[in-house]
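So this first bit is one chain, no partners, the form predicted alone, shown in structure tokens.
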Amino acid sequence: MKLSFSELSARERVAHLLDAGTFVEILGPAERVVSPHLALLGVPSAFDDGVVIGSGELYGRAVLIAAQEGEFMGGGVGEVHGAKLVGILRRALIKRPAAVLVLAESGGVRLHEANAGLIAVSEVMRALLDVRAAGIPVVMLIGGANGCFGGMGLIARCADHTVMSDAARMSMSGPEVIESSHGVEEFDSRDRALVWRTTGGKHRFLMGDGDRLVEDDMEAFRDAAAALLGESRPLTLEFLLAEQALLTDRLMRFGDCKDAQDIWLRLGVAHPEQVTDMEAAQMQALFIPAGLVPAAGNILARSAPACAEGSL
């Protein structure tokens, strides 16, 4: 029986992702390390500040893990929350696990701690890149109801690999932020179909922002994470230049598109209107890998020849 990733709490996800009985939590609720800011604003705190960190094993291999709790302030990053993420990443430089797994579910920086949260995000990014530079892969697993937005969206794209489900969403700015800044004519945040086809896992997979697309199933996430253990990507100048070239190509190819379906058609998906109803396995079959290149997992760079229009 499938166990939904999106319906579980952060602790439940950790328990089902790792080998049974191997998880050892660091700074758990008993330590009562809480935000120093929320009480001043009359806002309830959580004893783990909305993120679970620790060590464990995945199919017998040592990993470090962090899981954000979307039910506490939308998984927002504050000072303590961010410090715990930084700490687990720095621990990786000492312990050298097979990977650092981050189960991301966050709306971004916690507005109650705006400056502290912004600083925390920058510190997490620096720590993550240090871990990557040491050859230790960082794998983002995204499938929660709150998605992965704002600063966490930036952090996710700094990782070696990103695994998403169809239920997942990832972007820099959330739908409500775009609408409030540019109006409902620009983006209607109440249009769920529009939101999911613009920020959802399927679109991110087709664009190359998500390396693996899986069903909303814990076992599928577990297997995808296990397959990426020890699989670091080079963090070099050549790598960054290749990524920049891909982003430039993306803008040139799709800059005039008005909707995700326009992009899918231009990618070569013969029936883009059918994408929203496809299973993960069907999505995987749309593209046939033709050798990896140093491009942060961008599928446009590893797909069948140039994904010409009408070729799929």
Given for the second form:
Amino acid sequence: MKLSFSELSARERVAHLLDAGTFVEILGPAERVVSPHLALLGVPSAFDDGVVIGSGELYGRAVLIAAQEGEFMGGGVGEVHGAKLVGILRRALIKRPAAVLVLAESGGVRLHEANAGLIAVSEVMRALLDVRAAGIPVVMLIGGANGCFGGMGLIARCADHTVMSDAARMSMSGPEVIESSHGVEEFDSRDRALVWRTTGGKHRFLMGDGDRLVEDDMEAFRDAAAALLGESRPLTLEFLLAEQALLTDRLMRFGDCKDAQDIWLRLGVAHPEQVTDMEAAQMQALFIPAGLVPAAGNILARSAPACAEGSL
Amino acid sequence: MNWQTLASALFGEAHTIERRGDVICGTAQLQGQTLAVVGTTDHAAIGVETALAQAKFILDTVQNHPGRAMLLLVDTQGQRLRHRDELLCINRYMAHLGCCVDLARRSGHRVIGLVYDQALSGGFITSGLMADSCHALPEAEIRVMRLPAMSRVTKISEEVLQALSLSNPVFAPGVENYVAMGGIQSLWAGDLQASLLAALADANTADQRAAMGATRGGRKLASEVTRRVLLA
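Return the structure block for the form predicted in complex with its partner chain; the form predicted alone was the one displayed.
Below is the entire complex, every chain and molecule, led by the chain shown above.
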């Protein structure tokens, strides 16, 4: 039976992603490690501060894992939440798992403890990049209803790999923030279709910002994560020079586009209006040219998708 | 302090820092060593172009001037809040900038951040906060959000937040609060050149901000929680 990633809690996602019965939680709810700041505000706290961390196995291989609970403060990163993420990443340097899996669902910095959250996000970024430099892949799995925004959007793009469902969103500022800053003409946050094609999994996949696109299904996330175990992509000078070239090229090619559909058309998608209705598997098949190694393919612009002949 | 005054205070005439758009960059001489200097001015909104321009300068330095120390000058209102930037995946551009700073540190460049005017959220996370150590001028302003906005988000009265912020630095803007939490290593007052030289001489490259926050009392739990995860 298909299990929706987006409808499960963080703890359920972890249980279903890993091999059955292998998850061992660290600093679980019983330890009552809560935010000291929310209590001062009279705001209810959570015994895990909104993030589940621990170890387990995926197809028999040891992994470390973290999952943010979007139902608690939108997955916002506070002092304790951030410190748990830093802890599990540093633990990876000692335990050397096949990967660190991060099930990200977060609006970014938790505004109730804003200053601590801001520093925490940068600490997570540095800890993550230490893990990446050690040759241990960090894999972001994004599929929750709250998306992956703000500081978590930055952290996601520091990881070795990003897997998104077509229901997921990844971005920096939320549409509401942009609308309140520059008006509804700039970004209509209530236009769901606009929001999805600007920040959603399909657009991110077509642009190469998400490496893999999967259905909103635990088994699909599990298989995508399993395929990336041990697939490290160290950040070398060459890698970042290629990234610089890709991002410069992107500005030249798409900097004047007003809508995601303009970009898709320019990418060679013959019928951009059909993208919304496509299944993730169809998109994967069309846009990853056969034989392209995912680890290396990522840095390449998907300039000539296999659908360029008009199959889409 | 504007960037020209700051550059003069740090380097006198011995610098080639120029402004291109909102980005400032160039090199400077300080007691026989050359520094690469890059940052933003005019409370820049960090958009895809601004992030990319800074990243390019940093990569050029790593590629062509191995080991050259870097100074990141921070004055930003945060990320640019535009539909176009989100469409182009601004978080990837900003993360790239952060990764370039990280590569520089890892490749043996000493990287110092300095908040000389204003630092907000995303624009700060991917520059100054990725340095070996980040410092600030006493008159600088650092924040995620002001108390009135925080009051709206949290639905807690501004008076209550104001009162809480007297005893807990996580709530209110201010450089002193960031010092107490370990996010800012020190405030540079008086002889700025001496402060920069001291920061450059400090050879520590590990992230000790959580430990500093605990010692200084502004962020009591972060270091302990991380330690418990490691020992579990």
